[in-house]
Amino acid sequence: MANRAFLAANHLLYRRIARPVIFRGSAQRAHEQILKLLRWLDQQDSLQGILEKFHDAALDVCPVNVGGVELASPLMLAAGFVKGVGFDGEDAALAAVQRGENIIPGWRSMPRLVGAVEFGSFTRWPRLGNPGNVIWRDVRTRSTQNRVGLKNPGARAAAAFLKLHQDQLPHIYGINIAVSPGVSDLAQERREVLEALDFFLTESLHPSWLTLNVSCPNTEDDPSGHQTEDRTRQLCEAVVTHLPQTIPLWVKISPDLAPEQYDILMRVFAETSVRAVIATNTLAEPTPDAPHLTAGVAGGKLHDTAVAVAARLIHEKSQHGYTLDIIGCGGVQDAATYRDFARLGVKAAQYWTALIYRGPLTAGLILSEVNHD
């Protein structure tokens, strides 16, 4: 049983000391410093099991079957945040991970302590992603924002530095391929989506799940507008038919659609065996520094929309007997903010920005906020 009073020391601790420390400066600034902050994590043995030790104290076993995956807890950390560093090639990506470099902080350290965690988003080729600075807080709604441009390692790289520790990867844990940014064509869209599937399927990393993001606003070419009903069916149905039947298909989708886009794409989900549908990627706002830029809006900003979505999806799986699962993401931060989601019937969530106003045991706060309030 989660200990509460370890919860709420560890909460004050965050609160008073680290959260004004990390607030001090920019969230650019301790967005780089958690990085390397991670990358030492992950390389100290003796730390390993005191990070699970504070995992088990401050999160209760309460398991749930979502999207054909049984979860240890209904709270899971969204893709973005163990996604790993950008290159500006493949051959550069992979000679790093030859070398022995760590290309995705905190792939060690972060399920250990929080659960479990989602890798990603990676897309085929590896994404430098965009320069300067990508990442803002907003304090007084509990919001984040960033550009990073799906900076990632790619595919094939990540792929190979996760073989090279797969006995050391959680038990539980998912990994999100993103469809890649400006690429217009459908058939080299598939085309790259399935390349990058297999260079985990070859390497035998076998993933609980797979989630396909087919939207990312924080890129220059949000792929949203290609969340049509041909896309997405052809794209679905290529990985459904790619993947072990073992491996159950999400997709990640946008928070701004038409209401009547979310009722086909409900039934294209549907129709091409995915199992779950995760309600909401971020919400693109331009950014505090440049108005004719966008970035992703998360947390509190993101919340009422994420939650609307999910309500839209969930009247159609109940108005069409669709079994797939709808998962919440967007502004899950405390009790009231998981009940919103809870209340529409949906079973788990995903969150990140929590863990910037509330610290890395968040999941448990949340969750023992939910059985004792």
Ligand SMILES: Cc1cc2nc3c(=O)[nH]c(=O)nc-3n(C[C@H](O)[C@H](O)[C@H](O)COP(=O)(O)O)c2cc1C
Given for the second form:
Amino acid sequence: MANRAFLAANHLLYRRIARPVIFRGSAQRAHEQILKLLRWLDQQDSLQGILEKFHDAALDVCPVNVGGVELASPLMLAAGFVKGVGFDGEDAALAAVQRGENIIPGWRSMPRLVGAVEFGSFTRWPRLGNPGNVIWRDVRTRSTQNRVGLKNPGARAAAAFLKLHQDQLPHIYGINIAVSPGVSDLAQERREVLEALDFFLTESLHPSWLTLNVSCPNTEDDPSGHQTEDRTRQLCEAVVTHLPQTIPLWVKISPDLAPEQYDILMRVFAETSVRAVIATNTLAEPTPDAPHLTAGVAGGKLHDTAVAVAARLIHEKSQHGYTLDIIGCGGVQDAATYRDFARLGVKAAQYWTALIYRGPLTAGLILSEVNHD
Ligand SMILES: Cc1cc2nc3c(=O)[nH]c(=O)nc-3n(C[C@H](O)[C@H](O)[C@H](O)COP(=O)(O)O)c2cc1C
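Just the form predicted on its own so far, so send over the form predicted in complex with the ligand.
Starting with the chain above, the whole complex follows.
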């Protein structure tokens, strides 16, 4: 049984002490500090067991089978938190791995603390991401906004790094691979996704699921261009054919497509044996600093839109008898927002922004509220 007194004390400490301190500085600075802390935590052998104890005290085992994966709990940490640092080339990223640098801060400590984590997004080639201030928070609506721009070490270095630490990887984790931004040629896009995937497979890494991210709004691309019927079909077909049967394919989609496009995508996913759809990624809106730039909104400001998308997908699923699962993602921060997805028939959800507003044991808090409210 999750320890409710432990959760309540943790929540109080986070709300009264940790969060005010974290929120004193900018979201950007807080993000950088948290990555530093994770890098340090990953190195502390003696603390890993304590993180596991925190996890066990906060979260009941509540198994759910979703998208072909047996999860210990219905809440997962979404992609984008444990995704690694950026590099301007593959040689530099591989050299950092060889020097023993931690290029994916949180890879060891976060799964121990929060449970299932989706690592990534990783792209075929490393990316430095966007310069300057790229993360904001809107406290009133409990939202975040970011234009990190798919900063990541690239799939080859990420796979090499995870391989080095294979014995320390969690039993259950996902890998999220994003299509290469700026690539409009479909053959090249497909080739780069398959190459990225191959780096993980040839290192004998066996994630519990593989998410194909066709919906990142913070790059040089318009993500809706990746989510056309033909493109999505070809990509999903290629990836499913390439994946071992034991690794199910999930796809992560945008929150702002035309309603009919969701129906088309559901048909494509069903026909190409995609096992789950993550609804949704962030919603592009002008940034607080520069209205001519857009950045992905998440948390409270995304929630209603993401729920509406999930509702449309669930409706299509039941109309046509599709067997793939819908995974809620967007503003899941408490019992009410969790139930908004659950009452549609969504069996599992992902969260990111809730970590910022409710602290590291947020999954335990949400599920405890769901069970006791
Ligand atoms: C700073 C930041 C970086 C993110 N990076 C990624 C990413 O690399 N890949 C991805 O699929 N989603 C990424 N996301 C989106 C989240 O996975 C999630 O879909 C979104 O934040 C909505 O969930 P939330 O409302 O619980 O935050 C990112 C989100 C944030 C806030």
